[in-house]
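Form predicted on its own, single chain, as structure tokens, below.
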Amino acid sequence: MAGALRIRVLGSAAGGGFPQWNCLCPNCRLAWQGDPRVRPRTQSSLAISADGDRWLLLNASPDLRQQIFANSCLHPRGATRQTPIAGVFLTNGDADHLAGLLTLREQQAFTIYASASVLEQTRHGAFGVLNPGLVQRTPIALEARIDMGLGFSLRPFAVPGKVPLYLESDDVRIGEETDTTIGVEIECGTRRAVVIPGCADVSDDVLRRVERADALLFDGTTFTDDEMIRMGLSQKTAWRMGHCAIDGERGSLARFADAKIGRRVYTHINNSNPILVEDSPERARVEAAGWTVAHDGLEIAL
């Protein structure tokens, strides 16, 4: 019999982290300096259970090793080769959701669920340490329920996105629904959570996929399309990187207005994003309306 289904956020930001390494935006010269209004984050990521003992994790950040060494529930335990890490669901092939396999490449027996285009990347280059006879690559099917063994099952399904950064050619398409970018449907007993962390438009589709939903964690890359292009950091739009803006007309924070949800979260948070920074308006106006920025740590419990 299932157990309380629990959602851990070990990552709660995009690609690069908070602060990024490299940057001085407004948002990371705080975190530089230890503004208490910021918390630093790690890359996105989560971890998933119903009976606290397995896990299964949703993405493999590249700071894999530095957020299972901050969540006590993953730390090996018994034998002198184990782990509470029973295998990885991947969303999309990003490097920020594919490095963290890495980490996991110690003579560690554990199965990494995919679709079939995102699940290819994992067989190539450094991948290859992944020791084929411990580690099991078990492809995934568009809206076919999964169940995992762990007391709870996963339906994954397609969401507006686009290919990963590094497979991307002259012809780019955006918002596409292919199995190259997806969202997870978690049903434990008579609990349902639905994981977005990548999404480039809030269709009709997705706000059905999460009408009454007990839980939903969605993409927070942005706060405004252009706020990169503003402040300096790229020549790209949210949309453009495969992403929704939480502000705007075709918003996360609008489109999402009227759904039935349940707790509603915003994760997978860029750099550039200003709530990230706990007294600005930005914050402000999402809290106002319901939302939760997500932050390493958070843990949510149905």
Second form
There are 2 protein chains.
Amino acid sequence: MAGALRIRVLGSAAGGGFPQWNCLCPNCRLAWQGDPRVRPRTQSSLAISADGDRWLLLNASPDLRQQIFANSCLHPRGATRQTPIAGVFLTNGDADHLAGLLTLREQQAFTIYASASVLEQTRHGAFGVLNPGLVQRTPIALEARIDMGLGFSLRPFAVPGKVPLYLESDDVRIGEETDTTIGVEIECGTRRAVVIPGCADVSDDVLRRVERADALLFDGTTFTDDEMIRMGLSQKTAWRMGHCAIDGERGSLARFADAKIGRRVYTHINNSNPILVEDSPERARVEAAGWTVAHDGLEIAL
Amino acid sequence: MAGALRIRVLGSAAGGGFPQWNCLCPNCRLAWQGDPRVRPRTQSSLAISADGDRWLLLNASPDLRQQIFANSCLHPRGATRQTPIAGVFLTNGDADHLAGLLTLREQQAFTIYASASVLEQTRHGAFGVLNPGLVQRTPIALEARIDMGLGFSLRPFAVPGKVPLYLESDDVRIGEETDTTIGVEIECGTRRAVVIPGCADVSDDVLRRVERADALLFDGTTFTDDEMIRMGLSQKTAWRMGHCAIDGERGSLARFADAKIGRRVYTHINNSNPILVEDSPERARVEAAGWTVAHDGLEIAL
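What does the same protein look like in the form predicted in complex with a further copy of the same chain, given that the last one was the form predicted on its own?
What follows is the entire complex, opening with the chain shown before.
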């Protein structure tokens, strides 16, 4: 399948993973018990390739070492020190998108692509293990097409979001469209996929962007806006965390209902989300609407 | 076994783990192939408990989420948000001892114990996810006994070492005894274990410290001082990386040969080390000398 665009889901869970280290919510309880109705999931990350030999990571999750081990396409080949990972593209500066960079040390050359503000976070403290003589930092600009020489191109765009938690100030603004929360269009020949791992609102701009995409991978963090509050897990709504719920009038299920999209996939799924349980009514509902619920190892070939 | 001191090896590999993400040295090649003569290993970390209910982590490796999943004693119990992990003790500021802290987020209270210089590293950039309102930072002093209320006490002490790689200056000094590289004595009633995950030289002071310990877990990074150079993996000797080789006149095997120690265990093992291969002559040699080669999940009960 030469020339096919391959998008491989390395991790399909939101920050914390599934199960989350300190959580015994009903979903996590099933996962700790090894219940066959739920699959454990590592934290959000994708690998993209047009030739199967060289891969770009979209975000570097804290689970990256485990994800490389689980995906043979990312194992070293040929030389004593080698990696098929040509670069890492960061969609924002969340700790769960950055931490995996600490795994990519050991004197290996690759390129980090991110907005200037996110790149700044990759220079602090322990991230200094990424030798600047080998690891190139390339700033990206919104709406500018990036050709990394890998047979496909990326175009980042702003979506409604917020700054990373650890950079929040007292007057944090949700839903702003800045370079702190971005989606990416991936183009390979005539094929086009859109990946939006975090998005506070499916605005009309977002709808226009995904129209006629061959695939959409979208923020599936929570099913309802207040589910973490109702479950006693957090005092924050999905919106306050910079995410758009699946359900509800303004939810992604309703907003994308009439969009023309080839394949639609929910990923970045929080442990509280009932779509994680394979026989749940919520899972049935999103599947009936044509969505796939991503799991680790899912590959989309276009 | 009430009151028994339990030391559980969560990860037994040095930084990078085994196999290492970008390595095809002969050992890693076996590991990627799933050869039964080698066991994959995650990065260096221990869990310590006197009651089986509350655990102290000794270092937080990048693989911590995977390690918690693999060790049921660390799974949450009882409440919706809970953890048996009461604290994390950092023996130095290496990226592979700190990165796991990024996993311990999600509004959970626990305590980080480390020297003032290492604690400073846990306040930078993405490490800000550890809410200072919940995560207590407690500075430790060399030679001062720390009772965390867990039924055992710790006493940190300096060993010959060096500063973390990302803090190295041009005139890095190896073998200094400062608070940047420490070992710990663990005391529980009449039992005493000594853990030294990194140590550039088995000095006479180190020998005196371990004498009559019920268990010693010691730096097993490399077998020979120059093995990474000979294998074309690095231009550094073990000494230059702040580690004492197992073999050789000044090696740990010879230096500890006459020490009176109950149980002796090599851990923090680099992927280049031939003791990782179960039928290797080097493995046979250390075992004949009374050493156990640690693997993930090994538990020492005293």
